[in-house]
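Take a look at this single chain, the form predicted on its own, given in structure tokens.
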Amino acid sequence: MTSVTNNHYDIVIAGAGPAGLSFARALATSGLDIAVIEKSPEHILANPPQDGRDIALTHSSETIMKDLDIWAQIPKSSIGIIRHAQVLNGNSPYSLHFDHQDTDKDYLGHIIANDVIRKAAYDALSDFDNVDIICETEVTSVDTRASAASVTLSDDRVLHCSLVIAADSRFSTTRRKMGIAASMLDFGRVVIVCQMHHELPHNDTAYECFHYDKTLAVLPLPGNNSSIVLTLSAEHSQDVLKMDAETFNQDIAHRFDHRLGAMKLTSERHPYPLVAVYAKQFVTTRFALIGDAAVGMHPVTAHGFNLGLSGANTLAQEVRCALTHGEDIASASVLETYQSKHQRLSRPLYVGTNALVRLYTNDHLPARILRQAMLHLGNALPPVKRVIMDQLTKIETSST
């Protein structure tokens, strides 16, 4: 799979993370050659190393994964499962809850760890002959003409292609270099992410509690065990980042207001940035975006992994449509199409999930009185519940 024996191939990837190598693995029982460039070191794939971020998955989500052979390298001990969720409002008791039961499903999603998944991504195209992933090094310039492009990587090797797909981060420094311009919503606030074991089983209930300054997620990992996702501000985040490990316990039990009992801390803490970002355009001239490099949503909802592996999956269902009729994999129809599916897919969903975020950081009373109104809306009128569930739990590849 790691073995480069040429420098002409159909689609070159910028970025092995879960989309660019969930897209490699979408298409590669096509027939096409496609390198993947990575500069991580090939071990760093093989064997990712835990960085605290854990992935609710939707059903769809889950679907793809299954297509694609990727569930199937998932241990089943790392599989968390959610069946009910619960959004909760300062210090308010009263809570907009969510039950599997409401659904045809036995579980509103499962939970795994971020490295797992890429893992699990990585191990899903080990036996493709024709998927050569390139490590330690990155794209440093891209050249797309009408009839062709070529990248060129930072060790002066020329690749040429037929596609260019960025997919290295909602940084991509890729996106950059073709000049695609991009909208980014700085939050000011940093998501410090963490498991903790906790003394009471939180009996597959994921929590999201708004704390107007802060949010605080708890979602069910297997056994006594939670991923903690809290989001504050800078300045506040450096000060829990230096709490020592029981210090750190008490005060997420605290905040918490115990409902899981003595928490305890079992793996580092990772502080995260928090920036959301949508490209101006997806795609140009024999190149497109996938993944973060296209959409990098905030976290409250989600929806950042799912919608990026929804992405990658309709480009790569473009591409194959292209490839039955004999057309140009990389023409400006099948990328304008995707475009479009994936900006009325993830457009409402980025501008809802933004205006969500405000709202629910707003500390001004009149937020606060709307907040609550909005939670007991929910839980009132069954046509609203249902649409924020199908929004939680569905994430669809976009149709015609």
Ligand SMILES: Cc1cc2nc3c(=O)[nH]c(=O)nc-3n(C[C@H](O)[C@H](O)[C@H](O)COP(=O)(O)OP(=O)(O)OC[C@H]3O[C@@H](n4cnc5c(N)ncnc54)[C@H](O)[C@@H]3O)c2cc1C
The other form holds:
Amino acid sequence: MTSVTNNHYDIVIAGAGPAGLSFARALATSGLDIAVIEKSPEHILANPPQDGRDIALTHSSETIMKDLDIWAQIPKSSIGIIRHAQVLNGNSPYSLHFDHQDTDKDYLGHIIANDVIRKAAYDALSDFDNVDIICETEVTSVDTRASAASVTLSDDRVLHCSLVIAADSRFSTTRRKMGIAASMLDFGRVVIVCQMHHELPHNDTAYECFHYDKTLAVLPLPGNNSSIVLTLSAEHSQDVLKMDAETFNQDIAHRFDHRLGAMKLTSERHPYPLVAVYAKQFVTTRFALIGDAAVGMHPVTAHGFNLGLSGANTLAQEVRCALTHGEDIASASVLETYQSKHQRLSRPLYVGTNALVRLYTNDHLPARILRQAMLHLGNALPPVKRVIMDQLTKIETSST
Ligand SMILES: Cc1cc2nc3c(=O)[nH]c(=O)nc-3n(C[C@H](O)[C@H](O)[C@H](O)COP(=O)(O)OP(=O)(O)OC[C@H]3O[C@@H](n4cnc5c(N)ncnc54)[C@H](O)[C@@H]3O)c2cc1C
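Having seen the form predicted on its own, please provide the structure of the form predicted together with this ligand.
The complete assembly is shown below, putting the previous chain first.
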């Protein structure tokens, strides 16, 4: 898949992360010629290292991944199930509960390690000769005009195409090169993620514990294992990263009130600075942003990849529709339809998530009262709970 003699493609995608690969897979059966440009070496795409992220997936994402044959590449033993969720506020014994029995499904969602998703997306492309993945190469410039586009690579090669896609992360250099501004919200916090084994079963329950300036999420993995997501100030994150494993084990078990008994670190601890990003526009002439390059979410509501996958799927459907009608796959109408659908879906989730983060990391009295009131309101009013449950489980595709 890496040796390339062709310099003409229909679509060139910058970035072979989960969004770029999913978009390529969504169009792999269309017959279009696609190049995916990735700066990492191919052996990393084929066997990505663990990066500590365990991705909570909605029912809609599961459906899309099944349609794209990505789900079939994932070993069953790597898939965790979320049947219940609890939101806890500070030291209050009161919590907001979500249960799959309140829905028409057997579970609220699944949880799968990011490296497993990345490998599955890569493997799902292995049979397509019309998709070239060009590794250890970067996009150095993009030129898009009314009639065609071209992309210059770091090895000086120039690829000609109809449509250029940026899927090169929330700090997308391709977005910047195209002059598309993005609003960035630096929370001044770091999230530390890792996996832990524990004494007691989690009963497929996901926990989100808000302790004012720190939050702890404990998400159920297969067996007596959980994904730990600890959010804290940059200063405190250094102390936590430097802790020896035994001290860390005790610290997390204590923060979690020993609900799962003794806990033991089973992976490295990975720090991620928390910066949310929303691009001012998702498209311009023969160019579109997808995945985190369009919308980079705070991970607390676990929407990032779910949204990225939904957006990639929507754009692929618009491209297919144009192809079926013999129209330009990168026309303004194709791109603007994608933009308006994906903005309509992502904007409320982005704004809502950022507001939630501010509320739950603010230790002032009015915020504490409002938090507690929200938990009671959420439990007492079925319609409020239903809205939150829908957000947890669905993320409708922006195409609907
Ligand atoms: C701690 C944490 C927990 C998360 N949990 C969840 C969750 O539970 N649910 C959820 O839905 N989402 C979650 N997310 C978000 C999810 O991980 C991201 O939304 C998703 O990985 C974004 O995929 P992407 O392909 O857009 O970007 P990325 O994964 O950032 O991939 C970008 C790719 O582009 C390549 N690249 C970058 N620059 C260039 C260049 N110039 N040229 C060529 N290639 C380039 C990179 O090497 C990389 O392969 C979480 C994120 C974090 C940090």
